[in-house]
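One chain follows as structure tokens, the form predicted on its own.
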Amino acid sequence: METRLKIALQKSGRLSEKSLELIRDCGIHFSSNSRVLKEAAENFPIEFLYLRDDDIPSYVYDGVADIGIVGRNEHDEQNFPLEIVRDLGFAKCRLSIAVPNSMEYEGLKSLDGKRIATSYPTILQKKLKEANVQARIYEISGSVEITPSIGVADAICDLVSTGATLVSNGLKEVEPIYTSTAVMIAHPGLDDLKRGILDRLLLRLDAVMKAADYKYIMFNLPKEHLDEVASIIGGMKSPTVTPLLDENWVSVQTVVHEQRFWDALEKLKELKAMGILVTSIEKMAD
């Protein structure tokens, strides 16, 4: 029987959608039928387990799954000794302190002696301890935002996206204390065979993730400015240069990091570059 790497994924939601999209971009084929709880990929030795997000760390720790994709907040809150093999960068969110609109807030010290409701007591307690704040933490599994209005808590600590839910409950976000992204976690005791499959998967993931940060550009350039362009845009090692029919012009192809692209584009125009073509990159490996 073929050995398969078992990966735990959130069954539904934004994190699930982005995780499945990333795996598809790695050239791995599967049906992703929302009615099933597990399925095998068609062309790669991996099996999917679709779970609640807060169950994923424990399933990986217990060895039911070999790896998983989960929010770093769930990993850090449950605090199992798991390996974070990649920070995937998507599903960003923040854990913030929110208080009633009428409350004056002057930093974490304002929470001394207060009651704070949260679904993340471990992370919150760590932050309060670092700030030398003594507060009573009430662990709430859901509807944290309502607790101040019904007298259960004086403040809350919860995940915030747009802040609309806070506003509708008469609360204001006053201090972010933690930022989370999706991470890939792994059981620390993977055998050599499964570690080898994981390494193959990571090779594909890295190629997809790296490509997302770069643009491939092509343009025509007066030959006299070639040395200046090389210093501006660089490339994987150096730009690819092709002579044109007009001996005073060349065609240049290179890769530019997304963060540098717009500055590079302005400088290329100053050097009289023409016919600038920019495309996204699907996969990219060193």
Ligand code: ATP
Given for the second form:
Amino acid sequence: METRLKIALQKSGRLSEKSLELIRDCGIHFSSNSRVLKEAAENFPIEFLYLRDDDIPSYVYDGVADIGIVGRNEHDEQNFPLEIVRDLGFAKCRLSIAVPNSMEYEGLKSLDGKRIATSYPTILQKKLKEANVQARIYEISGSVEITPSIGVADAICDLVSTGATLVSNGLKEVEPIYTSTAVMIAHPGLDDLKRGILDRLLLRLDAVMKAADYKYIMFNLPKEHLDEVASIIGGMKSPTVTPLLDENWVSVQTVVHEQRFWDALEKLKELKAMGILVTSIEKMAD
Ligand code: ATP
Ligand code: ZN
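One more: the block was the form predicted on its own; return the form predicted together with this ligand.
Next comes the full complex, and the chain you just saw is listed first.
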């Protein structure tokens, strides 16, 4: 039987859609309509296991799955000796200390002797230890944000993205202690065959992730401004320059990093570029 790389994905939650999208963008086809427990891809030697995110690190550690996608927070909290093969960049969030609006907060020291509720005792404890703060940590698996109002804790340490949940519970975010994004984790001792499949997957993944950071731009430019434009859109080794019928003009095509894109666009306008076309890039490999 053909060897397949088993990848654990969150069945439903904040990581699910993006994880599946990333894999689809890698040109891997699968149905995933039902998200049954297990399914095989149609055109790549990979098999999906849909699980609760909390279970993914231990399954990858035990070898039930070979690789998985989880929040870095979950990986660091559970602390299994796994390999992080890629930071995937999505599902960005932070673990923050939040306290009741009425409490005065002057840094982690304010938590000395206090009770803190969290689902991330390991990460929190590490941070408190670094700051030389002694507090009682209560591990709670859900609805951490209600614990101060029912008198169970003085402060909480929880995942935040917008902060709306905190506000509606009369809490204020006072200190981010940790930031997380989704990561791809791997069993540390994959055999050569599986490592080979993983490498093929990573080649595709890198092409997809890199492409997401860049734009492809095309424009016409008075020839006299070519040098100036080349210096602005530096970073790209060689824009493609094609002559136009009007010999005072050229057509330029190049790839520019998303971060420089708006700057570049403004400068191009100043330099009388015309017919500027911008397209996203689907895949990009060196
Ligand atoms: P499951 O049913 O799989 O256990 P869950 O409720 O524990 O799901 P989600 O809320 O879907 O998990 O979050 C999964 C991951 O998404 C988190 O571990 C974290 O890495 C990330 N995440 C991103 N933004 C947020 C947020 N605002 N709140 C919580 N987690 C977030
Ligand atoms: Zn979970």
